[in-house]
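Here you get one chain, nothing else, as structure tokens; it is the form predicted alone.
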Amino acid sequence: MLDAVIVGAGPSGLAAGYEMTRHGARVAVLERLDRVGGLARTMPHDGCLFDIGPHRFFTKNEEVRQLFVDIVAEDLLRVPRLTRIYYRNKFFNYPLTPLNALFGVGVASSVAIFLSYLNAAARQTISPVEPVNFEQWVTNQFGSRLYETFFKTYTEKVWGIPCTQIGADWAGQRIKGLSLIAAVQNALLNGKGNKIKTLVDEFLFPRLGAGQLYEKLAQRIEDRGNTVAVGRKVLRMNREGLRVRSVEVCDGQGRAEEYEGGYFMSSAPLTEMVEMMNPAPPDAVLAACRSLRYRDHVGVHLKVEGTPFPDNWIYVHDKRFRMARIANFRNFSHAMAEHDGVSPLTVEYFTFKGDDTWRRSDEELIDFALGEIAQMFVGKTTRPISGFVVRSEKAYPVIELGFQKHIDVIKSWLDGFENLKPIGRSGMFKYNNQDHAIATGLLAARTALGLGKYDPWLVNIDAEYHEAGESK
């Protein structure tokens, strides 16, 4: 019997496997896809390398940072961050800078934005109101005009629901510490002093794509005599009371396999993990599970001639375009492009499975993305060479109003298990980054190893972690 069975070979699962095997444990890491890395995997195509989407690595957690540095080793790059916002045929610096915004939206609109901010600040000073949803939170911080201009369209494009249905907690997590005044101060002081996390202007990156970190982690696990098995879909998680005994999987040829273990960790979508329990969970837990939603993702990956833009990636806030973001991985690492004359681009669309974008054929999606690129970069010669499409189900947990009460029901039941920890973004239904996911895997592994009772749920989205000691 294995010491641990880990479902999912993404950031959290591989971090857990690495930590377990570093202490001599025997583990198996099971991955449904044909490559490791999850949403951070890197895929080769026609001489280029493509990530599912842009994955910069930045963290305030020194342990996680050192792990990244040690594993990536000689392939580590420090990449200057250049990201911009595309809105109404203009490119705006991200973060916004006063002169760029002034000339981009015009003097009258800039004055209106600033007055709107002052009005919001005055209202909050005179009669402070705790924001309930994303719209209220951003309006309190930036004013209604800037919210309408630079936040509303993009956010609703990504999540597929009105900003009034998105929880305020998500805004606080993703735009932590940033306000209009803070952005102006950062620009005027040229970034001196403490950096707001949204404004980080350099990040670490593996030379051969984000997935190179996870390929190296998987290799370390295997070099220690353990198993990282791809193409393994978990069908059932067998339990006896509140103790998991085994998982049943199907390999790529349809053959059934069973893995028994002393401890289990899962980064599979939380809702799937609950549904695969045998015997089934209590009805209240199933009902809570079925009340949660994930957002799906479509990446259109294109090898094109030339370099259509200098950014690492661009946020597309313009409502005329269906794309939400476009990245050029040549601007992350030249090694990801076959040669200097081509660029590997990824155009991202956020969707719910079954809607118009999801149902389109790969050829239709490639043509559609090329059309949007031509419209956005008028006058740029960007001749397509080849392309492919990746559809990712349950890519992002939808943090809509009321979701936490459902999570609380599920978590309360799972907390009773003796040998099971959900980990990672999808596994914990927490919208977090690579470093947070890695941290959840490390903590779960240390609990499984008997090094302490660490709770991955306490990993703070801000990367100012709460897990310095054991959870009480």
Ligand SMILES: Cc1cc2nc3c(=O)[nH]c(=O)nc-3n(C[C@H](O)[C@H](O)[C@H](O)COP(=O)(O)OP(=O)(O)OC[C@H]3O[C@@H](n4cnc5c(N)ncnc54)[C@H](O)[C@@H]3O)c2cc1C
Given for the second form:
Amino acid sequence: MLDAVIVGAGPSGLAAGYEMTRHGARVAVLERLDRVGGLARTMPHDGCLFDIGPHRFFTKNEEVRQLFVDIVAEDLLRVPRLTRIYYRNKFFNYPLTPLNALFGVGVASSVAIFLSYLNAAARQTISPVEPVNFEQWVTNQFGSRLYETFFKTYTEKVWGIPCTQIGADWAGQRIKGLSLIAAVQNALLNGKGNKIKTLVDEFLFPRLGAGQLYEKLAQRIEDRGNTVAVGRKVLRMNREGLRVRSVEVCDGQGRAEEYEGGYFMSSAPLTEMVEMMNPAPPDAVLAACRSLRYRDHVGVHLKVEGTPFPDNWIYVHDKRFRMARIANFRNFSHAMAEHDGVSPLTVEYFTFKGDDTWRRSDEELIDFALGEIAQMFVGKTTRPISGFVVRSEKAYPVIELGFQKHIDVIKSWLDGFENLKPIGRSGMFKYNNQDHAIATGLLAARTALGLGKYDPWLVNIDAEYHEAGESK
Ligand SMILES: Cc1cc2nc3c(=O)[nH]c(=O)nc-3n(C[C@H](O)[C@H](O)[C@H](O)COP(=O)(O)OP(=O)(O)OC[C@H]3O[C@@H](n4cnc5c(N)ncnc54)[C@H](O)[C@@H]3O)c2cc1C
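Can I have the other form now, the form predicted together with this ligand, not the form predicted alone?
Whole complex next, starting from this chain.
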């Protein structure tokens, strides 16, 4: 019998497998796709490399940072960050710089934004109101004009629900520490001194794409004589009371396999893991699962001639465009482009499975994305060479008002298990980034190894987003 069975070879599952095997444990990591890396995987196509969407690695956790540096080793790059916002036919620096913003929105709007900010700041000083939803949080912090101009459309594109239904805690996590005054100060100081969270101007990146870290981690696990099996979808989790005994897997050829283990860690979406339980969980737990929603993601990946823009990625706030972001991986690492004359671009759409974007054929999506690019970069011809589409289900847990009470029901049932830990982002229904996902895997592994009792649910709980702290 294996010491541990790990569901999913994304960042959290591979970190768990790496830590277990570092201590000599025997594990199997089971991955339903045909490659490792999960949402942070890198896919080869026509001589280029594409990530699912832009993946910037940043962490305040020194252990996770060291792991990243040690594993990526000779392939580590420090990439200068250039990201802009596209809004009403104009490109705005992100982070905002005063002159660029002033010329972009015009003097009258800039004054209106500043006055609305002063108004919000005064209101918050005189009678502070605890924000409940995203709209209230941002309006309290920046004023209603800046919220309407720069936050509302993009956020609603990403989440597919009104900002009034998104919990304030997500805003706190995402943009904590940033205020209008601080942003202006940062711009005037030209990045000197302490940097606030969203203003980090350089990031670490593996030469061959975000997924290279995970390919290397999987290799380490295999080098220690353990299995990382791709094309293995876990379908069922057999339990006796509150102890998991085995998982049943389909190997893609329709053959069934069963893996028994002493301990189980799962990065499959939390709702799916609970539904896999045999016997089924209590009705209240199933009902809580069915009340949670995930947002799905469609990446249109295009190899094009030339370099249409110098940014790593551009946030597309403009309502006239369906795309939310466009990335050029050549601007992350030249090694991701076949040669200097081409760019691997990814155009991102956020959807709910089954909606119009999700249902379009790959050819339609590629044409649609090329049409949006042509409209955005007027006068620049972006000659397409080839392309492909990746649809990722359950890419973002929807942190909508009221979600926490459902999580509490599921969590309190799962907490009773002797040998099971949900890990990662979709696995714990948390807005976890790579570093958080890795940390949950490491902590779950240490618990499984008997090195102490660690609680992966506490990772990322201080609501400080990964852009926090000083740039490294
Ligand atoms: C578009 C986009 C952009 C992002 N940008 C950033 C960024 O800039 N910086 C950052 O740090 N993070 C970013 N992230 C987040 C990052 O991708 C995740 O935090 C990370 O991938 C989570 O790792 P995980 O192991 O928890 O989950 P996943 O990456 O989802 O891995 C889970 C794995 O489990 C597998 N699986 C699921 N069900 C089963 C089953 N039944 N049987 C077997 N295998 C199964 C899946 O196929 C998957 O490979 C981004 C995410 C997206 C979608």
